[in-house]
Each structure stands twice: as structure tokens, then as C-alpha cells.
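Here you get one chain, nothing else, as C-alpha cells; it is the form predicted on its own.
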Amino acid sequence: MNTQEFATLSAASVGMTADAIRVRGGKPIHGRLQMKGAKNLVTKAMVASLLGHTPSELRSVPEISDVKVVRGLLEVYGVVVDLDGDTLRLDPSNVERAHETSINAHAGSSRIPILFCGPLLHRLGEAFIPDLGGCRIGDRPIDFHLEVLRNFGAQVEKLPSGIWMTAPNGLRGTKISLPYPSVGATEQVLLTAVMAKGKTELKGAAVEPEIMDLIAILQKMGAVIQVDTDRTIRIQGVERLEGYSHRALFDRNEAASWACAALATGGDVFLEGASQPEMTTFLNVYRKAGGKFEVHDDGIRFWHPGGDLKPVVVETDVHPGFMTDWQQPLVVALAKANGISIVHETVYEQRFGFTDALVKMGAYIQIHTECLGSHACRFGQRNYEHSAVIAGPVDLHGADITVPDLRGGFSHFVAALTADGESTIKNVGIIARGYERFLEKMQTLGVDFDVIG
């Protein structure tokens, strides 16, 4: 790779412009990578800074495009954002109303703007959000978020350009029961309830590590939040919150992705900053599939010990279950396992579209509408293709692939690493939403590739 190609690669890695990469597969990956803060926490922590009346400091911030989107939105509202290395300093002292044209320009396809509503209603008494995008992997209804905000007392008006909200009487605590432990809905309630008048009770809440880290941040700011063992969260609203100082939880999704890449390619990676407690369920499955790992004080080493990988049966679920974002890169490794593996997806109903490209590359994968797990899930009898049967081992071959979504795109990249011959991967910019400098990390791990265009 020449200097110009590496410059293009560097830009692409932080969400700039790069159309495609060409990967020459069949080579194990080896090396050491640093895991920064979790995409699913850092962006929410940035939004939480709006609630403070003094500046906040967030450390271990990854260079990903979702962070860039949220930074742009905060700056539109008058938040002063300063980035020093991997540390963000956010000063919300002069928060002000933003023009909807500017909001639309910065929001892009991100779904994060919906989480701005509670903090903005507290600070300004009004909020506007554009139509929401995000990866098309299943039903993520905005109407539920709007109903939550209405329960707090927000008045919601749908406009052709987006959604306008006001809180003429302020926001008040409420009781909410989630039909499913939605991470997004739980975040919405937390960011809205901490300054709502009175008490809020949330039943059926998500309790993912990223949620608990967000709660830790809000508590540092002065919030009063109690988490019970039955997924009930109780919040006592307070009149004022201050800024926070916090180091973000590591990105367990990125860690699992690179671990699966090592398993699929027969490689060996050390993931600095990865932690065992947040990955316990993943580690169990990794070991059952034949992978090896060592837990160290400063990270976790993952490697393929040689010999055949073993088939496994996996059901995705909310925490502490097997994360839905872990199954996609794992499927590539399971295509190399000697036997029949089953993956039952119970979180998102449209998450197996990425397997079409794997089949094109030689994988044997069948998708079914039946619940092929130990229990029926909410997608059963609804004609959603949410169970996968993977037969192996197979030898994948290179192909031309277009990235469909964030996790599916990384899985296609892993497939290209394992394949014989060359693969061309288009629309790689999507992967930069959640993987910091992932192309540069490819080079660190010894991947044979170049940037096209």
C-alpha cells in the first residue's frame, strides 16, 4: 500500500469518503488492537451532557462517524465541544434553539436525535427532530419513543419536515411498562426522567452494560436512580444536574467482532481494554465453538488453537443473553465449523439479510421462519426469517459485496478475510459508524488489501 492509499484509508476509517476496498483473503490475522469506548454508550453520554449546567469530560472516545454526527448536533445547539486526543470536553452553558435546517443537515441517517428530546425539553422547553434513519435490521418504531415523551407531558406535533415537541407545563414523572426490554426506550426514559418533577417508574427496562454505564454517568451528574433485580428502574427527578467526568465502557461489540475474525481466519489477536464481565456470555460460546482466550488485566487474547471448529446452537437475547450484534461475525466462523450450527435471532426480525452475500461466497446457510431455539420467541408464527442453519466446514471464495448495514458489513469483511482469492467490498463507509479506524486496524493485523477509488 502506497502513501496516497494509506491517506485515503485514514480518511475512510473515521467516516470520510472511500467507496470500496479490495481484500485478498486466506491469511490469518495477528496483532494487538486497542478497544475504545462503546459506540452504544459514548453517543448517549454526549447527549447526557446537555442536562448539565457545567462542562462534562468524556474519555476513551472512539473516532467513529456516529460520534461526529452527535458532535455536530450538539454544536448546532450551542454546546462547545473540544476534542483532545480521545477526550471530549462538552460545555452546554449556552444551549439555544437550533434551526431545523441545521439539525437536518447534521443528523444524517442516525437515530440518535430522538434521544435529544428529553434533555432539550428540559433545557429549552422545545425540541425538533428530523426523520430518523439507521441500519434497516428490524422494527425500531419511533412512535413508542413519542408515546414515552407524551407520558412525561410533552406535546408532540408531526410535521412534513420532522417532529416538533413542546413542554408548556414542564415534564413530570410517570409510570412506564415496556413490552420488551428495549435499549433505546430505556435510554429515552433515563434521559427524560432524571429532571422530570416527581418520581418515574420504568418496568421491563434494558440492563445492558452500556445502560448501567449511562446510569453511572447520570448519577455522577446528581441524578437519583435505583435499579431493582426485576428490571425495574426508579428515578427521582432533581432540579439541577452538573457536568460529569467519565471514562467510557469499552466497546464489547467491536471486541467480539475482532475475536470472531481471529477465529474464522485461524488467527490470534490481543484486544487491549476488553473486559471479561461484560463478555461472559460471548466467551462461553467462543469456547464451545473451539476458540481459545486468555483474560489479562489489560485485555483479552483470542485465538484459533488449530483443528476443527465445533458447531454450536445460539439464541440472541437481551443482556445477559448473547447479544444480537455478536451473531453476525460469529456466523462466518460457524461456516468453518465441522457440523450443523443454529442461530436463533430473537431481538431483530430482519437480521439475516447479510447471509445472502455469504451464500454467494460458498457458505451453506438456510434461513427459516420457525423458532429453531430452545423456546419460541416473539417472532414465531409471524413469517419473519429469524433462524439460521449453518452447515460446515466450507471453503469460501472471493466475491463482489455491497455492505448492507454496520454489523452485517463487518461480517462480510470477515468473510473476505477467510475467502480464497480477492473480494471487493463496496459501501464500506457504513462500517465506520461503529468501528474506529477499522481499515488501519486491518493493516495492523496484516490484512492484504487496498483501497479502490
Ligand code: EPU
Contents of the next structure:
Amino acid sequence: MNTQEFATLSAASVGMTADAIRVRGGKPIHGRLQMKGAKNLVTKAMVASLLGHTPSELRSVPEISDVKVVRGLLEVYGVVVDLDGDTLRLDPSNVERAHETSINAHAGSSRIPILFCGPLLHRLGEAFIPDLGGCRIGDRPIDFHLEVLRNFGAQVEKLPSGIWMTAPNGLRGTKISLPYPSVGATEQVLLTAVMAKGKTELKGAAVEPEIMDLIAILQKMGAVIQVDTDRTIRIQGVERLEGYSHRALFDRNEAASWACAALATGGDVFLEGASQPEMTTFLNVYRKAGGKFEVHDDGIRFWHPGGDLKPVVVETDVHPGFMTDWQQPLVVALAKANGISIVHETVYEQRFGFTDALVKMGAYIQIHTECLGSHACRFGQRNYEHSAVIAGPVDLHGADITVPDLRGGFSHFVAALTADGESTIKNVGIIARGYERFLEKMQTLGVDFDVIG
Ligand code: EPU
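Show the form predicted together with this ligand, please, because up to now only the form predicted on its own has appeared in this conversation.
Now the full complex is given, and it begins with the chain already shown.
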């Protein structure tokens, strides 16, 4: 499926009837939005249900197309999935083999299929992974995942259509040290080790809040997982896991995105369900940039207090650092700040492609291959354009934009909100992969827009 086809599918699958919107910018956004479960937890929690002998229940599930893709895949394997409001019930009692063509047909452009490997090897003794998609924000290899699975005893065969895996002797606990604290590879270890024979020790683990929430789910299922302070996770494999009942952690990426939209447009939003501990690093940067926030029991209010925004120097990093998924909407707000800001992207090597459209709209942004932060990252001296210098304040003007990826796409939308005049945003369905009820939320916030097509 190409990007255009996927965008259309994404749009259709979440009730968006068109693939382009026309936005008339220049107005602050105001309103109250509800934050549902995190895309980057909910999809993994759905995969974890495969490990249970009894049904699982997941609450606060967002209406996003990634959830639909994972649901389709689970159904291909015989999991009975029922959605009631925002509660998903997943019954894996009759997990069965699936054909390559049905798996390919349902995988869409999600990267989640790679995480089915451990659970499927435990349940069926085999797994097939189609060619993986996801946002084009770097090479996004799966070498850590394959190495992890081989360590547990999986036999991996690469075919033109995808990757076949078997585990003729079952999966056994092992010692693994990740070269980089990868979120996906850490989840791969967790979802495989919980039912592998014996103990597993993972060093260099990612410890993002979404991973901690996945650990909470696995523990509810009966897993034995210990998290040490030095990025070491120890897992004692068990023979049987049960289903879980869990309310998903809120989507802090969505919350940061709307918070930046309020900052960039001079607006004021209350994000119901957002909580402080998972956003501490973001809140510090928001405050340094001149944004105001107020933490309530039921959410966080974010607003622009008036006057000039201030420039900041930010480096993206793994948790507890500043998330890579937060930088794109922040960059738009920084284009409005009075002075020179620097953003050093250290997680993905190619995540500034979205700035081309911002420059077209009048932003002053230069991208450099050097590490312009306080430490050299793995992308320095390797020709990767991974540091941005943003000079402001500038007035953005409307433009025709085609959304390149999820977070970049949201930042284009924010730019269109702040711009004078009209912008046309195409491929807008990609945004629906990760932003629930996107059009409805725009309406709630008073955005002046219409859907085209
Ligand atoms: N990496 C490898 N080899 C691997 C796996 C990762 O070199 O086998 C590299 C990646 O290329 C990247 C770095 O390690 O440079 C970190 O990648 P990671 O594995 O942590 O990312 P991921 O699991 O593929 C998840 C989120 C991303 C989020 C990152 C970082 C999901 C579905 N995706 O990706 O979210 O940016 O962690 O926090 O959970 C998004 O929501 O828009 C998004 C891209």
C-alpha cells in the first residue's frame, strides 16, 4: 500500500470522509479535549492479550486507525475482538494459524506486526512478519528485534514476502544487552520473555511510561518482571498467563501536540486525562519557552499568556529525556519565539523532513548535519541532517501541504492554524493514525476549516 492509499484507508477507517482539509488560520484555539489511551501502549497491550488463556479487557481505547490495524491482525489469528464504546474485549481462546496473504492484507503500514512474534511463537510455534511500514522518519531497521528473537531460540528465515520464524525447541530465557534503548526491542523482549523457559536479563532497556504500563499489564496477567534503576529488566518466565483488565495510560504525545498548538496560536486548551509525571520534561521546556500550564486532578491546562515566546535549546532523547515525538509541533511554536532556538534530534536520523513545508510557509529554519546540542549523538559525523536552528519570530502564511508522516503532519496542521490566510492539507488521513477524532476536535477548538472531496 503506498502512502496515498494508506492515508485514504486511515481516513476512512476513523470516519474521516475526505483526505484533504482547508484551514483558515490566524485564530487562537480554545477548548477542552479528552485524552484517551496512548497509541504507543494500546496497540502493544492488544498484542499482549494473545499471551492470555482467558479474555482481556482494555479501557480508554482511542478511535485511531492503528488500533483498527492491530484489531484486524488479531482477528486473522482467531482472536475474538469486541469494541463497546472505548472498551475493547479480546478473547484469545481459539488462536489459530493464519495465511501469509491475510496477514499481509491486514498489516497496513503499521510496525506493530513485529511484536506479534514472541506471543505467536509461544502459542503456535511459528510467526510470519510482513514487510513493515510506519512513518518514514529514518531507516527504522528491525535488527535489534531479530537478534532478540534469535537469542530466545527462534529460527529466522527471510523471504521476499516477509520473515518466517519457528521455534522448534521452544523459547528459552536469555541475556540480552541492547545497543540502544529501543522502545520496540524492549517490548519485544518483554512479550517474549514472560513465557520463555527460565530467566531473562535485559540490559540497556527503554523505560518509557508506555513500557511501564505494558509491564503493569503483563504483571496483572501473572508475569514476574523486575525493573532495576540502571535500565536492567529481569524477567522470570512462567508457564501460563491469564487475561488482564486495564485502563490504558493517556497519550502524552497527543497531549504535547495540542499543548504546542495552543502555544503557537496564542490559545488555551484543557486536556482532560493528561497527567504530570509522564510529561515532566515537556512541561519544563514549555515553561522555558514562555508557555503556561496548570496541573489539575483531572487534566492539565496549557496556554499562551501573551507577550513574546522565548527561544529554547532542546535535545530529543529516550525517557526521561524530551521525546522525539514532541519536537515537531514545538518547532512551529519556536518559529514564533523571539530569538534563535536549537533542536537536536538524537533518536531518529531523519526527522526534520517536515520543516521543508514550514519554510515554504515563511519559517526560518536551517538543518545541519552537526550535533548542535550539549552532547554528540550517534548521528554526528555521518551526514544525517539532524539538528535544526530556528529563528523567530516570523509570521507564517498559508500554503498547500502534503502530510509526510504522523507527527510532521500534525506540525503542518499547527502551522496552518497559526498562518495568515488559507492552507490546504492533503494526506490528512495519516494524522488519524495517531490523533483520535481529529476533525471533531478541530471543531471543538473553534478551528475554521472545511473538508475537501
Ligand atoms: N532501532 C534500530 N534497530 C531496531 C530498532 C530500533 O536501529 O531493531 C533504532 C531506530 O531506527 C531509532 C531508535 O532505534 O533510531 C529508536 O527506535 P525505537 O525502537 O525506540 O522506536 P520504535 O519502537 O520503532 C516507538 C514509537 C515511536 C517513537 C519511538 C521512540 C510505537 C509504535 N512507535 O517506535 O512513535 O517515536 O518509539 O519513543 O510505539 C509516533 O508515535 O509517531 C512514533 C514514531
